[in-house]
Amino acid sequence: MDNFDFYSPTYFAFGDGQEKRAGELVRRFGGSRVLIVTGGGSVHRNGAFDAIASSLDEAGILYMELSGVQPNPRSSKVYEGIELCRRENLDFLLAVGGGSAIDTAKAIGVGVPYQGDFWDFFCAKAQPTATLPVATVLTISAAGSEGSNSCVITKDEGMLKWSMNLDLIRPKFSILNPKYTCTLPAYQTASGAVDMMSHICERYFTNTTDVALTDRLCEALLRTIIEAAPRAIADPNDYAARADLMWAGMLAHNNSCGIGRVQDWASHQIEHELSSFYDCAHGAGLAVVTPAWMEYVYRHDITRFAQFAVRVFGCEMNFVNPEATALEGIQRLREFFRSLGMPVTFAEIGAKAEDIPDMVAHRAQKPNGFPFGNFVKIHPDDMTEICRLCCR
């Protein structure tokens, strides 16, 4: 295990009814004038917004709403939020929704005190040194942004889907009530499960040795998601399954299972191009890309892929031909994604093979665009081949 620093300051209030504490927690963490950041109308339909508003009213906290955040959140909404916070002298951001609302709030938070363009932080021109406090009320189990140091925004001009990662933007608190995920469409529940699993796989496939503890943490989370996701889809009101998914999503991305090991993130980088081109759900794109990436790189460490197959999917170890076990694990992952109703090919999300050169070129615009990934370094030709595997 490598040396590491681990900082995870977020206060979590988990369970049914915890949203009633929103006003109390905003006060505790220094807020008095709040911008509530939301997506579509779901937080109004499921009662989350009304519950939060009532709690803030009881605490005597002023609030305004910035709505309309879309999946693969856009820079235009961030600019709108920055201007609103400055004009109304707002001092706290409360994201109510999923990863898109949370990432938008995080970007607004660092943009308000900064005199330049917030996009400078995403293209490595500057590093944030201050932020408005951000908190979350989670209604979708997926991105893990409620406990992570990451933020992904798509710039409207050029559809550049880039990220920012630093501990400064970790939420002050996050309220997690699994009941708010019960009304999600099955597709969103499945997409969220894939997102969580990919976050874990990006950490699991490493070249760092002697990481037995974090291997086991990753495997436990993967097994939990594999068991809980089909139950939540079969019975949307299965609170236990919803609770397991909600907490697993947070643990998948707050880095507790990734410390002390070099992480990969190649699948995410490729998927960012896919969703920027086709605006597909992030989890759906990962369901296509992740198994294809695995097929392309598994020979780099057949033993680790065989371990994944045995420990996560219960495959029988073929000691004479461990490669067969490794390939079986990859196929079992792809079959699991399909069993959830997820796409597993380019065609199923409307992507086209003829667009692959443009996606590779688009990726090259990013600071340090190539190579990327750490398990195996991905160059333009490698990304091309992985995308071709997605077309089968």
Second form
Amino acid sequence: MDNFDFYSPTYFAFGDGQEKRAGELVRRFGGSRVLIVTGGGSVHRNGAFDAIASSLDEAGILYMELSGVQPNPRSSKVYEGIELCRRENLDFLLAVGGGSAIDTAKAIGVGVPYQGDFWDFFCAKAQPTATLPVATVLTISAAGSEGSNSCVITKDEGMLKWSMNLDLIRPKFSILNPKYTCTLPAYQTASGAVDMMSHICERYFTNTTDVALTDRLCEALLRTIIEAAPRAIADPNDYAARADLMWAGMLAHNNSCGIGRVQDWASHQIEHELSSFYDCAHGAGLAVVTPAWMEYVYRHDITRFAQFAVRVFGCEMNFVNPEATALEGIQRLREFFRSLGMPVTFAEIGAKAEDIPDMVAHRAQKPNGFPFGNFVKIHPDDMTEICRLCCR
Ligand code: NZQ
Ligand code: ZN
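Moving from the form predicted alone, what structure would you give for the form predicted together with 5,6-dihydroxy-NADP?
The complete assembly is shown below, putting the previous chain first.
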């Protein structure tokens, strides 16, 4: 296990009814004039917004709403929010929704006190040193932004889907009521499950040795998601399944599972090109890319892939031919994604083989564009091959 620092200061209020504490928590963390950031309307339809608004009203806290954040959130909405906060002298950001609303709030948070263009933080021109406090009311178990140090925004010009990572932007608090996730369409429930599984796999496939504890944490989370996601899809009101998914999504990405080991993140880097080119759901893109990435790299550490197959999917270890076990695990993962109704090929998300060179070139524009990934270094030719594997 490597040395590590771990700083995860988010205060979590989990469970049914916790949304009633929004006003109290905003006050506790220093807010008095709040910008509520929301998506395309789901939180108005399922009652989450009204519950938060009445809690803020009771606490005498002023609020305004910035609505219309789209999935794969855009820079234009961030500029709008920065402008609004400055004009109205708002001092607190409360995202009500999923990763897209939360990441927009995080980007607004660092943008308001900064004199330059907030995008500087995403193209490594500058590091934020201050932020407005950000908090979340989560309504989809997926991205893990409710506890993470990450923020992913797409710049409208050039459709650059880039990210920023630093502890400063971790939410001050997150309210997690699993009931609000019961209104999710099956496709979004499934995309969320894939995303959280991928967050775990990005950490699990490492070259760091002696990481038994975090391996076991990863495996427990993966097994829990594999059990809970089909139940939540079969019965959207299954509170126990929704609750397991909600906390698993947080643990998958606040880095509890990634400390003390070098992490990979190649599948995410390739997926960000897919959701940039085709505006697909992030989790759906990962369902296509992750098994293909695995097929491309598994020979690098067959033992680790066989361990994944045995411990996560209960495959029988083939001691004579461990490669067969490793491959069986990858196949089981792909079948699981398919069983959730997820796409597993380029064609199924509307991606085209002829766009692969453009995607590779688009990726190269990113600061530190190539190589990326740490388990196996991915160069342009490798990304091309992984994308080709997605076309089968
Ligand atoms: O826009 P609304 O109307 O709210 O509908 C949303 C949206 O269409 C809907 N939804 C959310 N909660 C709902 C609901 N529909 C019905 N009932 C509910 N309770 O779900 C759709 C997807 O929402 P979104 O916020 O985009 O989902 P998600 O949480 O998956 O976030 C995806 C974004 O997060 C980024 C992704 O790249 C993508 O841009 N990520 C952020 C990370 C982070 N900050 O740590 C890490 C991830 O790896 C990821 O890259
Ligand atoms: Zn993700």
